[in-house]
Each structure stands twice: as C-alpha cells, then as structure tokens.
Amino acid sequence: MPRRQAENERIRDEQRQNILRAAEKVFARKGLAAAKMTEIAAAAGVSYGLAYHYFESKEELFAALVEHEIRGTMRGIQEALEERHGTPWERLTRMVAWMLQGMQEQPEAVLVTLHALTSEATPPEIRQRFYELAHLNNEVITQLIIEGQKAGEVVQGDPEQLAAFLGSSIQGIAISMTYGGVLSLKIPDAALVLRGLKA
C-alpha cells in the first residue's frame, strides 16, 4: 500500500511539473493577462479539468511558476555567497556565468519574469518576491565586489554603484535577448560582461 501511495505521489508531481512547464511557455508568449487555462492545458496535453484540479486559477498557476523560478534562483545566489573556492573575482565570474547560462537555457523564464515585473495584472505579492530576489542578488554581487576590491581584482569605486552597473548590464542583456519573444541575441560571456569591473 505505501508503494502505491508513493507511486501516485510521483505521478501527481510529474503531472504538476508538466503543467508548470507548459504554463511557462504560454505565459512567456502571452503574459498573465492574455493567457488562458485552456491554452495551458492544451500545451501540457491534459484536459481543462485536470489543469484546474492542480491549480484553481491561472493566477495561482502563475504564482506557483514564479515561486518555483525564484526559489531556484535564490538557491543559486545563496550558493554563490557561501562558495569560498577561488578568488573573489573567480567567484563573481562564476556567478555571472551562471546567470547568463540560465538566460541562454531558459529564455521563457526571462520572459515570464519581464511580464511579471511590467504587467499590471501581476499580483503585488508576486512582484514583491521579485524585488526580494533582486535585493538578495544585489547584496551578493556587492559583497563579492567589496572582497574583489580588497584583493585588488575589482576596480575601486562605490561597491553599490558598481553592483548596480553590473546588474543593469545583465538586465539589459535579458531584455535585448527577448525582443519579439524569441532568443534573438547572442549572449556575451561573463568575461566580457565583467570587463568594466576588472582592476
């Protein structure tokens, strides 16, 4: 009996993940306001009723998708902060490379994020979660810049301004790569993005 229950839970989890992946593609193309649960169900290859069995509304589904992406990103940022292998510059380079790789591999996630931050349809609590993520990201980058300055690897200057410069550069790449809803830009590597900060 426990084995059957575990198998049922595995199937439910797989189905939920399947719906989330399909929703990401639909929300990336249309945004929260224009997306419809029927489109998401069709993209997931499930019935309309089954999609509603897992998520009561498209807003709940959007919130679950955003939360899933934010948690993954926060884990990566926290790991970058706790990582002590290598010099501050090497750690900063790894973090930026990880962010750029994520944009390259998951352009739909970038579009969902942009929709969430710019659409009036986005619930305030979702927008607030993105602000928390941006704040954590900025804190980690600022800390790595401070450590890099002490090691003589990062240019001198206000660490918060340098972090804002780097963050804006990465955001600009994210916006540019999604023009027209498709990956339309060759993403530069971390060394090029960080060139302006190298001592």
Given for the second form:
4 protein chains.
Amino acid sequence: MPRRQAENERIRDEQRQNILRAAEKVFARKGLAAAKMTEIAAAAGVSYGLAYHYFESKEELFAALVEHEIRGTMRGIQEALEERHGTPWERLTRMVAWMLQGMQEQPEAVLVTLHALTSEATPPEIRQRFYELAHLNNEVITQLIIEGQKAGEVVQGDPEQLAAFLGSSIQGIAISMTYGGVLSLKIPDAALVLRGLKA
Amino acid sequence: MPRRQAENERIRDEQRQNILRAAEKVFARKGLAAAKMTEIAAAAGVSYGLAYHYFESKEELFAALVEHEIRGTMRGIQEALEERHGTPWERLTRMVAWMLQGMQEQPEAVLVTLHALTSEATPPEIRQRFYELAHLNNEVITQLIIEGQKAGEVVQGDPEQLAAFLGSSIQGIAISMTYGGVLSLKIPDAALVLRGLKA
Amino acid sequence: MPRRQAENERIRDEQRQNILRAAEKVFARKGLAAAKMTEIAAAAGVSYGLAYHYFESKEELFAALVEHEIRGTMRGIQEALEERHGTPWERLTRMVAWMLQGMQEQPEAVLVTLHALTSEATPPEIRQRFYELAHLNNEVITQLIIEGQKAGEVVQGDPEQLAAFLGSSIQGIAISMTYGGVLSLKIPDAALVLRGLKA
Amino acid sequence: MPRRQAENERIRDEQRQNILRAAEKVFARKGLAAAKMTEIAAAAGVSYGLAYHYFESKEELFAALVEHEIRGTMRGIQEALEERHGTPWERLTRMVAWMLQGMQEQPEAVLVTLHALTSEATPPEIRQRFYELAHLNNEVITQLIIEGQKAGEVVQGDPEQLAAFLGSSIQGIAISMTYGGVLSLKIPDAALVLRGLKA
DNA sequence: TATGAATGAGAGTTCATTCAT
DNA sequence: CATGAATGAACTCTCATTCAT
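Having seen the form predicted on its own, please provide the structure of the form predicted in complex with the DNA.
After this comes the whole thing, all chains and molecules, with the earlier chain placed first.
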C-alpha cells in the first residue's frame, strides 16, 4: 500500500511537470486565448481529460505556469543579488549577463510572460503577480544603480528611470531574440547593454 | 432616386475608418484571438453585421489594420530618412526621437503589431509583412550607424548588430511605456537611448 | 402626367418580369433555401433593394414564380385538351408530345417545380398549388386513357394508376433531360413513352 | 482506468450510424441547405456538439451520407447482376423489380440522392459520385437490353437510349411514390414498367 | 490515474430585410 | 422607381469542461 501511494505521488508529480512543460510550449507560441487544451494535452502526450485532473481550467493552468516562471525568475534575481563581491558595476554586469543568459536558455518563459502581460484577457491575479515581479526586478536594479552612482561608475540621473530604461531594453532584446528569425540579432553582451549607463 | 454615388463613397470610407479605429483599440488590448467582433462593432458604434459589410472576417480586419499601421510606419521611416541635414549622429538622434514620439502618440499601433508578431495564431501573410517592416527599419538604422561610424560619432562594431540592439531597446521601451501602469517609465529622451552607441 | 404614369407602369411590368426570369434561373439551380436574394438581384441586373419593391420576400418571390409556372402549365394542358380531333390514342400522343416539348423548351420550369415539390422547406401554400396541378394533370390523362380503353387503343387496367405511371415516367424523363450532362438521354419521342400503354 | 478501446470503438460506430440515420431523415425532407444541424442532432437524440465530434461539417455529413447510399446502391446493382439465371428478359425484370422494391423500402435514400443531384449547392465531389452511380446503373441496364435484343425479347433501338429511358421512368416513379401524398400511385409492377420495351 | 464520448455556452458569419436618401 | 448602407435573427462551428467507465 505505501509503495503504491509513493508510486502514485511520483506519477502525479511527473505528469504535472509534463503538462506544464507542454503548456509552456503552446502558450508561448499562441498565448492564452488562442491555445487549445487539446493541443496542450497532445503536446504532453496525454488525453485532454487528464489535464483536468491536474488543473482546474485552462486559466488555472496558465496561472500555474506563469506563477512557476515568476518564482523561478525571482529566485534567480535574489541569488544573483546575493553574490556580493566586486564593485557595483561588476555586480550590475553579472546581473544583466544572468538575465541575457536566462532569456537565451528559456525563451519560452519570456514569451509566456509577454503574453501574460500584453493581453487584457489575462486574468487580473496573473497580471498582478507579473507586476510584482517587474517591481522587484526594478527595485533590485535601481539599488545597484544607486550604488554604482555613489561609486562613480554609473551615469548620473534618476536611478528608477535608468533602471526602467535598462529593464525595458533587456525585455526588448528578449523579444527580438526569441523572434530571432526576423532579424538575426546575436545576443549582445552585457557590456554593450550597459554601455549607455556607464559614467 | 438612389443616393448619390459620391455620398455613398464618403460613407463607406468613413465607416471603414471608424471600424478600423475601433478594431485598433480592441485588438491592442486583447490580441486577435481574444478580441470579439461584437466588441469591435460596439466600439465603433455599429452593428456587427456592418463590420462584415466592410471586412470579410475578423482575420481580414486584423490584417487590414496591421497593414495600415505598417504602411504608416514605413512611410514615417522614409520621411525621417529624407531629412538629410546634420551629422549622422544628429540624424540618428532625429530618427530615434521620431520613433519615441510615435510610440507615445500611438501606443495602440505598437500593441497591435506586437500582438501580430507574438502569436502564432497570426496569419502568415500578416507576419510576413511585419518581418518586412522590421527589415526596413533595421536597414535604415544600419545605414545611419555606418555613416556615424565613418564620421567617428558611433562606437565601432558590427553595424547590423548595433542596429538590431538599438531597435530592440526601442521596442522594449515601447512595451514598457504602453504598459506604463507597471513601472512608471517616463519616456527617455533620444540622447539616453543612444548613449550606448556613442563613440 | 398620364404619359408618366403609363411609362411607370411599363417599367414596373418589365422589371417584375425581369426579376422573375432571374429568380427562375437561380431557384432552378439552387432551390429556395440555397438561393440568395443578392444573387437573384445580380442576375436581374438590379439592386437587391429593388427586388423588395416588387416582391414582399424571397418566399413570396418563389411563390409567385411557381404560381406563374403552374398557371402556364395548366393553361397548356387545357389547350392541348381542347384540340379534340383524332382518336383518343392520337390525342394522348399529342398531349405527351406537348409535354416532352415543354420540358425541352423550359427546363428551368421543371427544376423549379421539382424543388418546390421535394423540399419540406417549401411553404405549404406553394406545395398545395403544386398538388392541384398534379391532380389536374392526372385527371386529364386519366380521362384520355379511359377513352382510349373504350376505343380499344389502350391496355386494360386501372386508368388512374396507368395515368400516374405515365405522368411519373414523364417527370423522370424531364429530370434526366435537365441533368442531361449525366446521361446523354436524347428526348424520347411520344411513341416510345406511350408504348407501354398501347393495347 | 480508461474505457476499453473496443467499447469506445463500438460507441463510435453506433453513434456514427445513429447520426447518419437521423441525417438521412432530415436531409431527405429538407435538402442540404434547408436542413439544420440542430435538427439532425435532435433527431439523433444527441447534442449538436456531438455531431461535430463525428463529422467535420454539415457538408461532410451530407457527403458521407450520399457516399454511403451510393455504395449501397452500387453493391445492390452488382449483386442483382450476378444472379445470372433465366433469359435476359427475366433478368431485366428481376433488376427492375429489385429497384422498385428498393425505392419502396428506402424512400429516404431516393430523396437524399435527388437533393444531391438537383441542387447546385451540392459540393462538386458529391455530384461527381452521383454521376458515377448513374453511369454504372445505365451501363448495367444497357447490357441487359443488348442481350435481350439479341434474344429477340426487347424492342429494337439504341440500347443506351432505351436504358436511359427506362432509368428515367423508374426515377420518376420513385419520386412520385415518395411524394405519394400527391397522387396515389401504387407501386407499379415490373411488368408494367417494362411493357414499353417488350419486343 | 486515465480516456475520450458528450455537452452547450459562446463566437464567427450569413443573409433576408428595412429604410434613408 | 432605385440604391446600397445598416440591422440582427438564425446558423454553423469551436472548444472548454464534465463524467461514465
């Protein structure tokens, strides 16, 4: 009996992950409204009925996915922040490099969050979480910029605006890279991205 | 007596514009899949039947809208390019300023094209047109960068990559500004945006 | 004024005929349900709005058409019946020949009445009229058959059944001929059609 | 545990048949254009959604039905042809008797094919199949007539034309019988139908 | 846990019909 | 008399979701 239970739990976890991964692919390509549950289930190699064992609804699945990705990103930002060695500029560079690397490794996460952000059809709770992430992101960068300005490494100016500008640029790069078929944008290095902020 | 032909043509033109404007609002907020024809018609103050009098289908309406916006943007780029006075850097600055101004004045056009770009549900012809625009845009900027490099005003490096980087940044800014509720990004001036490319 | 009035009346009559002729073509090819008013109007070379000046509705137009054709056929049957010279067999032959000729000259009338008969979507009044025609037709033939049997020219048997059989055959021939592309049925002569009834 | 595959297959087969039978009734009475999917689904005792689970569209359902009926008829003709005992006249009589019986037992099949034939709204592929059936039918009868003529049992004349004439008559009878409310045509026996071809 | 048959709300679309001009 | 812009009832079809097995 306990063997059976443990087995079941393992299966549950695996299937959940399986479905989430499939959902990520489909939502990334289509967005919430245009994605179909049958397509997600097919991509996961399960019946569409099964998706409803694990997730209440399409929206809930989307929410779970976005939440998962937001947590991952937030965790990453925190970790990057904890590596405190080096000058502020070096830390800023590490942070940007980490972001550029993340978007290259998980372009689908970028797309899903973009869809979540850009469609009013996105449920409010999801957008709310996204806003929180954006704020955290901005705060962290702002903090680094302030420190960099004190150290004379970063150009003068409203740190929040500079942070927002930097964040926007990175987001834009993420989009261009993900739709890289269009322009053959090679991933720029952190130095280029940060060049505009150098004192 | 039938209505005068000129009168009819005027009505047709006006309603078409009317519906296109309404469609822009709705598609900008929701994207193609999540937008409803009834909503668009209601926003235009007409019956949904009339929308079909002027456009074959929702997709065709979307395509007409994207086409319209792409043409507008392309025309703008060409015009900006024709003002040839000043150094390359000055011209680059004018171009970027014009883009920043455009996205501020017509944020919905930005959103519509973004939706068109990011959803695979977008009909291929439409995406194709978007790619063409992106290429034109990139070529023009590339050209200015090359001239700037010759004049020693722009940092050295692959001009196409620099252009793509600049374009991406601007696109990212456009998105952030349009979803300005999130971060209070004030529109950065062209000088800041271009700072990273200064020799 | 009177000149103007007469002129108007002439136009009215001509347009009515014009629209009826166009409707015949379209209804013949499509049937009531699948025919579109815009198509009929286009075939008549008028605006679709004009069709509603002359006919209350699509159904009414269809009814008027069927009525027109039924009247024509009935008149024809009566006239054929009034030519009383010759033996019953000769008169039967003349009647059948007249029918065969009619279906050859106005295949569309055959199709319209067939559509009227075969779709339950046909308004009841129209079907009623059609039944009346069928009965008249049957009565007339029955009468001729009775006379023919008395004269020893027609095979023995229930005259109504024989008449129905003859009528059915002719109807079948009409259909085959009209869809003549399929089988290249040449119009059979009255002698062949009647051969089965010969004493 | 998922439902056993065999069970599912059985359900699928039964429902498909169920819906086809219901569709036959409705299409027979109304034709393709006037028939509504909700009506067909209701007649089958299922939701309209389910009809789309089994058939892509109304047209596809109609096509499947016509195809089914055409196959049945063709098979019947082939089988009737294989009973080779008796003189040509006897075999012709058997064939006609079989046709008369068929139309009496399955009047709806007659109506469906008639609708398929008479409306230009019918998809071309479907009409094509119908033409093939008509040709097969005609060939078979033609062959029997040729043999009958050789045996001196059938009247002289172009066998194809005689066959077409016979086929048309039978089709006409089918229509009259199916719309039997109009004329009370009792089903004629094969002898009467063939009397016109007797040598 | 897993499947897919079954349902029906809701969206897109068509087209008869009205009516201002 | 004539036109075609405008309306909305009615249909077709999609797809999220439920549930028997």
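Positions refer to the first chain, counted from 1. By rigid core we mean the largest C-alpha set that fits within 1.5 Å across both forms. It should be emphasised that the depicted structure is a prediction, and the values quoted were computed from it without experimental measurement.
Core-aligned CA deviation for E83 between the two forms: 2 Å or greater.
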